[in-house]
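Form predicted on its own, single chain, as C-alpha cells, below.
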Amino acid sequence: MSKNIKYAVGVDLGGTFIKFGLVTSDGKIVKKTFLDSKANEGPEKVIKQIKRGIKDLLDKSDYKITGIGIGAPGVISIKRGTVENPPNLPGWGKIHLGKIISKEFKLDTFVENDANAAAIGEMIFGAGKKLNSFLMITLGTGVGGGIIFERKLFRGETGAAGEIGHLSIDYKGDKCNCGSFGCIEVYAGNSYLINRVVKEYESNKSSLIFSLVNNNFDSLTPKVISDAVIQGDQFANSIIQQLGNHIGYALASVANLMDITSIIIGGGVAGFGEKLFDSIELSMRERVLKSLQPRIKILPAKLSNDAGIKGASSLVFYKN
C-alpha cells in the first residue's frame, strides 16, 4: 500500500439497496458489498443496516480510513449531517445520520444529497475532470441533479439546489409526488416510462417490447425498452425520443438561467445511450439561447454502477 494513497468508505443509500465501498483517493474501489436497505421497517432498521455494511467492509482490513462519506436522498444539512424526508425511506422525518455514524465508528463522516455526491464524484474521478462547470443529472426512479460551478458544488441557500427533477415543464401537467405539477420527474422517471408503455399497449401490440416480456406488464423495465430499441423497434424508439425531448426542454431552461451548457448524464435510464443523448441535445438546442448553442455538450457519466459509492467516498477527499 502506498503511503500517499488515502482510503475512505463510500455509502450509497437507496430505497431498495445500500451499497458500500472502500475507495482510494484516486478512485479505485478495493472492496465493496451491499445490503437490503429494509426501508419499509423504518429508520432504525436502515441505520442498523448501514452500520452492519460498514462493519463488514472494515472487518479484517488493514487500511487506514480517512473518513466515511454517505450519499443519501432527500434534503441534506451539510453542517449538521442530517437527512430530511428522503423519498422511498418511509418514516424518516429528520435524522442526524452523520452524527450517528461518526459516533459509531469514531471517524469523520460526511453526508450529502446522493445526486450532489454523484456530481462531485464525476468532477473528481469521472467525466467532469476537465470541466470547469457542469450539470450532473441522474435518471432512475426519479430525476436528480447536482450543479458544479467553477469546480465547486453549488448547494444554494439550504443545500437543495440542483433539483432539476422538480423543474416544471408543464404547469397544467400531471401531479408530481413533490406536490407540484408537470415536473420533469413525472415525464422522465422509471414509473412514467413503464406507465406510458402500458397505456399505449392497444395501439402498439406488435411492438417488440411486449413480446420480450410475453405480454406480462409486471416484467416491464427500462432495460426491456432499451433491448427493443437495439432491435429497431419503432414504438420503443418513440418512447426514447419523447423522453429525450422532455429532458432537453428542462435542460434548456437550466442553461438559459445559469449559463452552464455541459451536461453529464448518469443513472439507469442513461443506459438508453446515444439515441437518448441525441434526442436530449436536439431538443435542448431548439430551446436554448442562440449564443449558448455552440457550447452544448451532452456527456455520459463515467462512474457507471459504482457512481454512488465513488461519489460518496469523494465527499471525504473533496473539501468545499
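Numbering follows the first chain given and starts at 1. Treat the numbers as computed from the prediction; the structure is a model and nothing was measured. So that the term is clear: the rigid core is the largest set of C-alpha atoms that superpose within 1.5 Å between two forms. What changes on going to the form predicted together with a further copy of the same chain:
Once both forms are fitted on their core, the CA shift for I260 between these two forms remains under 2 Å. A displacement of 2 angstroms or greater separates the C-alpha positions of K45 between these two forms, with the rigid core held in common. Taking 2 Å as the criterion, D36 counts as shifted between these two forms: its C-alpha moves by at least this amount when the rigid core is aligned.
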The other form holds:
There are 2 protein chains.
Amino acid sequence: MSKNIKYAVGVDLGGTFIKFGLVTSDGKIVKKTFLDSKANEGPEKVIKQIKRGIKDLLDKSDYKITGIGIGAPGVISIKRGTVENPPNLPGWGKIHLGKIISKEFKLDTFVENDANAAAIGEMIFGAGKKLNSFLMITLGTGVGGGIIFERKLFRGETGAAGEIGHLSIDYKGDKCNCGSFGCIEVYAGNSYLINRVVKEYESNKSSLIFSLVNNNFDSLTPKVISDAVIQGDQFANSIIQQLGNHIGYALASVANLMDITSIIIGGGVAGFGEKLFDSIELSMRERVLKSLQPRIKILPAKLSNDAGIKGASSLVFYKN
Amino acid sequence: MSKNIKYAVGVDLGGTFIKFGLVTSDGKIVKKTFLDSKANEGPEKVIKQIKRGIKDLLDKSDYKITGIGIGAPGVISIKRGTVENPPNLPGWGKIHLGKIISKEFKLDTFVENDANAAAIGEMIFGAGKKLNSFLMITLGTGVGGGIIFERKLFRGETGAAGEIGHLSIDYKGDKCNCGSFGCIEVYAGNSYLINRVVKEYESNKSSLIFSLVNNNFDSLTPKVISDAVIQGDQFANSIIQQLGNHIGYALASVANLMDITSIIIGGGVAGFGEKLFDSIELSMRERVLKSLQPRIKILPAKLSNDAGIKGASSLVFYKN
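Okay, that is the form predicted on its own; can I get the form predicted together with a further copy of the same chain now?
Everything in the complex follows now, all chains and molecules, and the chain you saw is the first one.
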C-alpha cells in the first residue's frame, strides 16, 4: 500500500441493493461489499444500511480515506447534499443524506445523481479521460444521461441537466412514464424495448428471440435479444438496428443544440456490442449538421463493471 | 453627450442589407444607416460595403468608440474572428472579417454568429437582463438560437451550439434543408409555415388568410396569417396554435436536457402575439419533466426593432 495513493468510499444507492467499494484515485476497487437496500422499510432503515455498509468497508483497515461519494437516484441538490423523492425509494421526501453520512464518519461526503456520477466516473477513470466534453448516456430500465462540458459536469440551473432519456424524437409517439410522448426512453428503456419485441411477435414467430424463452414473454430480457443477435437472428438484428437508429436521431439533435459530439454509451447494452454502436453512429452522422459530422465519436463506457461504485467514488476525486 | 457613456458600432450583416448603428452602452441607438450587401458581387464588395457603412457612421462625429461588433450568418470562429461559408453570402469560403475591420478602424472588433449576437443582445439590453440563464430562439426564414448559461454564451466545443432550429421533433417528419427530418425549422421556418398553409387550402378555402391575398399564394406571408388571426379567423388561429405546440414540444426537450427553463422568443413573430406565446407555454409545460414545470418562463424578445444592430453592438460591451 503506497502512501501516495488516495482512497475514497463509493456508494451506489439503488432501490434493491446498495453497493459499497473502496476505490483508489486511479479507479481500482480494493474492497467491495453490498447490502439489501430494504427500501420498503423506509428511509431510516435505508440510511442505517448505508452506514452499516460503509462501516463494514472501513472496518479493520487503515486506508487513509479522502472522502465518501454517493450516487443516488432522483433529484439531488449538490450544494446541500439532499436527495429528493428518489423514484425507487418510497417515503423519502427530502433527506440531507450528505450531512448525515458526513457527520457519522467525519469525512467529506458528496452526493450526486447516479447518471451524473456515471458521467464523472467516465471522465475521471474511464472512456472520457482524454475528452474535453462529452455526453454520457446510460441505457437501462430508464435512459439516463450526464453532460461533461470542458471537464466539468454541466448541471443546468438546478442540477437537473442531462435528462436525455426525456428528449422526444416523435411528438406523436408513444406515451412515456414522464407524461410526455415519444421520449427516447420509450424506444430504448428496457421494458419498452421488450414490449416492442412482443408487439411484433405475430409477424416474427420463428425468431430465435422467442424460442430462446420457449415463447414465454415474461422471460424476455435485453440479454435474450443480444443472445439471438450473436446467433445471427434476423429479427433480433433489426430490433438492435432500430434501437440504434432511434438513439442516433436523439444524439444528432443534442449535438446540433449543444455542439458536443463525443458520446459515451453505458448501461446494460454491452452485449449488443458493435452492431448497436455502429447503427447509433451511422444514424447520428446521417442526421447531424454537416459541419459537425467529422467530429462525431461514439465510445463504449469503460466502467461497465462496478460503474456505480466507481462513479460514486469519482465524486470525491473530482471535488478534490 | 455625457463622457461616461460608452459607444459601440453594431453591424448586422445580412444577405440583402447591411445595417449599421452607433449604440450606447445602455442600448440606445444614436445614429443608424444601412447599405445594400451587394452579396452577388462577391466577398470583397461586401467587405467594401461594411467599411463604407462604418465610415459613414463615424464621419463627423467625435463619439469615443469602444469597439465594433458584427453579427454575421454562418459558422464563426470567435477566437480568430473568421466567418465561414455564410449561407446567403456566396463565394465567401473563410474570411478573417474581424481582423480586416479591426485593422481598418484601429478598433477592437468582435464577430459572432447572428443568432448568438441576438442572445447576447437580449442579455445585455433586453428581456434577459435579469435572467441568469436562458434560451433565445429566433423565428424567421430559418429558426436560430443562442444559449446563455450563467450570464455567458454557451458556445459548445467549436462555437456552433444553439442550433435549436435543427432539433428534430419527429424523426419521420418532413425533410429539412439541413438534410435531417422533422427539425423544428420544418415546422416554424417562414417558408415551411406558408407551405403548410397552402397544403391545407382545399379544406379551408373560406379562411381570411386566402381572401386577404386574393387566393394568390405567392403573396402569403406570416404577416398575412397574423392579420387573419387578429380578425378572428379560425383557420389562422389553428395554424398559430399548431406552430406554438411544435415549438413548445422542442423547448420541453431542450429544458429536460439542459435544465434551462427561461425562453426568450424573437424574430418576425411579434404580430402573432400572445396567442402564439400562450400556446408555446402551454405545450412546453405539458411535456416538460414535472420538476421543471414551475420554473418555465416564456418571454418575448425586447430588441425587436434593430435587434440585429443592438445584438451586434452588445458584443463589444459583453467583451469589455
